[in-house]
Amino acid sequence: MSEKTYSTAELMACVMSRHLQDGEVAIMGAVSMIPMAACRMAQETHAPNLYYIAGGSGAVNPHLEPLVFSSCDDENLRSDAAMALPDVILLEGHGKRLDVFFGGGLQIDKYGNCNLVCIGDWDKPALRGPGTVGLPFLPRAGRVVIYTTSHNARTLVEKVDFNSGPGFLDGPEGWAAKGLPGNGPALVVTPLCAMDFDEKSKIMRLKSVHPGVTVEQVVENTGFKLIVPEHVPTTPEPTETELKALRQIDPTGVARNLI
């Protein structure tokens, strides 16, 4: 596209819908706007079998023309089925069910691990947030995508205050040492990049930057030493399909003018 007619969480969506593959099932936390913005612009795309839900409400697969701000929503519940909270937490908790959990914090760390519950230290937190949620099954699910408005070196730190959300906890031997049925995070999007995991470190490594962003204001707003290939590629605009089905199902701007 050669103007930039879309927003930043517009091109979030984006990235985080071509992740998504047909027959996946799919969850993600309360406030959820990006990637319920992605699943459903994967469903009106490339993956029509897609399911997702939305765990605040337990909504399967919500037909919500426009979007709202949460999952947590009683809109949602217009949708294919609904689930109690006690078996939305079940299935989360037992593993091999879930392909996709959308998760971020407070805080993320290089190894992927996400922080909701507090700022310093925990006696006497500087801030403290709205707790664990969903996020101690991310080990759980298939694979984690993780996402945050922010990118700056307060959010993306060298190691999280409190881990809420394990990604690969402390490296590949620590991860390996658990045993757990997921794969672990696998892709990280944020309003300047993507990002992913090194293979044998488990290291955050920079995919792709943003349109207009370069590899440096990456590095300076990250806190801590970020894996840099030799040649990092330019993330893909949206296409002109994808905005279409994005804005049909968001006519007006939940996602679009979160950032």
Contents of the next structure:
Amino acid sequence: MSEKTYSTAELMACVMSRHLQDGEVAIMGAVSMIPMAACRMAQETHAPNLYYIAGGSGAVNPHLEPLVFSSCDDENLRSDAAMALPDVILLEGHGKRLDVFFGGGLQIDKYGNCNLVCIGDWDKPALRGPGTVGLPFLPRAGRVVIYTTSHNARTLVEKVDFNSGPGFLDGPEGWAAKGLPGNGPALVVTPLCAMDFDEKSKIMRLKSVHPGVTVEQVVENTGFKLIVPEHVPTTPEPTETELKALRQIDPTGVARNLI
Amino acid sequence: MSEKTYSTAELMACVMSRHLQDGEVAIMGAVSMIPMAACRMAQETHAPNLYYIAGGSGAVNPHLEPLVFSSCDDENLRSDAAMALPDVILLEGHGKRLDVFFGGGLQIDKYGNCNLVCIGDWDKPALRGPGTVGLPFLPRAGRVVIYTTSHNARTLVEKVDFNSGPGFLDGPEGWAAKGLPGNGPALVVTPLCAMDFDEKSKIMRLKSVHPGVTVEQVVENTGFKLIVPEHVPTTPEPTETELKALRQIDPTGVARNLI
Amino acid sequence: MGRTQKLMSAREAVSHWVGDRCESLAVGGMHMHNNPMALIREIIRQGKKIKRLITSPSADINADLLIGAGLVEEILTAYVGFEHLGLAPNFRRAVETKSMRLLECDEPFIVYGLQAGAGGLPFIPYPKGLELNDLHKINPEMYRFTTDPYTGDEVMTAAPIKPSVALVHCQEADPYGNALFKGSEFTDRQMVMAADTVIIQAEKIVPDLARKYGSTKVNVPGFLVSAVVEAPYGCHPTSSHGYYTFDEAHLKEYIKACKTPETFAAYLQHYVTGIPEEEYAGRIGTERLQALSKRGESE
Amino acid sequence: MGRTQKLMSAREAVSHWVGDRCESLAVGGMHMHNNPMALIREIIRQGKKIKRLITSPSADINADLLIGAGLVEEILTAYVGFEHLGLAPNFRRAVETKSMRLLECDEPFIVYGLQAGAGGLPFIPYPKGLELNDLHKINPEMYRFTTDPYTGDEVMTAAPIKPSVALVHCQEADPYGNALFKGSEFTDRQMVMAADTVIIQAEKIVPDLARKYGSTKVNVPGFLVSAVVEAPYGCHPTSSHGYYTFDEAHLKEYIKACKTPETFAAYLQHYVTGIPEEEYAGRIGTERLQALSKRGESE
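For comparison with the form predicted on its own, provide the form predicted together with the partner chain.
Complete assembly follows, chain above in first position.
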């Protein structure tokens, strides 16, 4: 990978950016440098009417030149508008306001459930994570985009030890029965690949492998039986336009240098 | 009454002002020129630490020089602070935030219940009033101060046709059983007199008659059997200090000229 | 690619975004302040029927004019009046003659209900003691009771309010719908957050609103807004906080005009149906409007 | 008669307004921003025990330092971490070793709970779907279920949160407790509205705050505030919106110091218990603090 003209984090930002449609509203929480870069990039390329909300700061469309580390930084308030946090919570609960909710976790399972709470039993955790924050709202967002910077079998697991951010729960029957306003997880972006979910089984499915990554590598590093279609394309590399936008947004490499 | 150096509205403001203690928090709604004058006056005389909130404007301690007509006027926002209306509603619900709530109505009954909704049956009203607004919060305020500019038997009635602002409900037993955070109605101020409530029976009781008014006049103009103590003092006239403060606050007579 | 602007005329905005029989229409402003009168007059011009009119906790001419125009089938309100100027003539008449259905509620019902509507909350339970008035007796559909799971007590609840359309006046907006209130917000922002469709009228369109005021002041985000209408003096005869005060003489003239069907029809013809909204300010008179303008900004 | 000022030193404010075993202490700020560190350090100096620590939806060193100092019996939180800098060392250790009781909740629980606490509401029912995570299974005391009286559905609820004391950082305050946030408010204002006692620390005391900014910006009314402490750089090592950014190097030093009891004790001694709060800024160094200051105001 030494010859690449872009970093893995930048490629992940491109995958997310391409997923965002013009006119949509997206939201993200803590440690969201890649999603924030992706949203700004989408605005600068194909989605000028995209709105995005930088989590706890309540900022709507941070101008982010340059990108910053913290989702609650006051630099985010150089923005089109800003809402008080309790109002952001109302938006998240509404059910029809947010098209895309960026989520993630210490563990992500095959149905797209996320866990930010603990590894092992909640009562005697092997590792205590930070907590659920706003992930319980996932079932009320139009689509969930899950991302992680660690694609391995400890992160991508058969079943989360604690469900703090519901995906398709225990599968299609249980999910359908709930009649939720959201459509559940739509995309998973990792350093190795992009994944979506099988329409019927609601199980995670390989969508594209990043340049230089093999399907076998992905399968090996995934802790559950991933659905692998016959033909798996390679994730298109960042275009010049995309890279130009990204580097204007993130000149110092806040996102780029992550992975 | 032609020789008086003050108007009835000014005397009413004095009675209210004297009731307010230093350090308390008071609130009022629409058409509250007299209570607003009273609060400002209290601040300028004996209660510099009184806080008051001008209803729907959310203004905290409007400076009001001069007094204005509307509780929601932006002139009220020349103030120490201002809260959004939904936050004022939270304050009103809290149960321990507001010491004094100014109320009133088309009808006020012997237990201090107020009616701003209708005269006659709700379903086929003889007169339709404006509506309850925030009066349902009365049971959660420390004390309720009721005022009216019409002291007559149509306004002061045995029982309200519609209870939109609860006082002592149907009397002491029912009231006590509710275990409410507020202490109920404490004072009634009219153009003829000041009244409080008998501790035991919770029925309205004559407290003082305004200069030039007789006890008989009050009794005649009251639509229920008012408790009349053996000795009924005369409401002390406005002092020079009070009048000076009042006229500084209300030079154009917004409150003064009401009655 | 460029961003899509949402600017349009009052006529276009109402014609495009309000159905001919609007399921539920929320009108912003409180008492004689910040009433979105330019849009309301346009609703009347276009004869849009309103199945349910939803007001702020204290409505004024915003509701009374629509009622007078015969467009309102039912109203959800806690107060319609003219504060120190007296009762609301058309509201009063319509309720007393039962020509309009009244869904009577209190101020917290509107605030809680919009909050619930905005946040997807199934209802809001009331603080204890707020069930002691008579409202739930005459509106049992909307005021219901459930169990407080922490105490076992029975508690009264407010139903969610989700207006299909909200008409709101902001003092300033940008072309994308981001907007701000210069003075009090009343329940206008809650209406914006709870409604399916929002039309904003603004005194002034300011391209770089957030730079001018700081983004935290711009607390109506554009993605909640469907259309922005530039409407200088668009609250007249009510006030626009920070811009101009209410026109007391006009409000009195209005109340007087409501006394008979003939005088009310003449009022409507003169100020509403007989002219397009663009001519309204001229009909009132520039000098008069300027006299209502604030000496300075109140904040 | 004059108005009573509420200005006092951090020492006086904590000593006077916080009990030796505080029933429930809410600490403001979110992530590495607006943490009321001057007051928190003073809590540690005075060894105030905290029966229940309540955090904003995302706590940082505000909670972690109190936990490290061994003062916290139980914590109600939805997140303690250092965002891009990693996990919260003392929080993690205390939970993994069970030396502190954890009342686990989510972000809406804190927001709804404070709202209910502020407004006297018996509880807030959740939007449908928020019961699908595992939280209510491990915290059934706080997450309970009742019936939606409008649909008959079972709905999950959040209990009211009423902190006995809230510590909140405002950028500016007047001597009477009226105060404002220059940037994001997070849940700080909700804490102010829900708590019995509020201590505000402020970068600057401004006598005529409302005239400077307009009263609608001054949305913490003084009557809710018991004490005001002037605390320039009082959020360090976290940021104070509009004044200075967070000290990333110091936060990393802190996280490193938490690795062993000895290094943590040395950190505490050096920055907290060994000096009065007035000497803290000097210990960090004026140049360093000035380097963290914003070039201009972000709004």
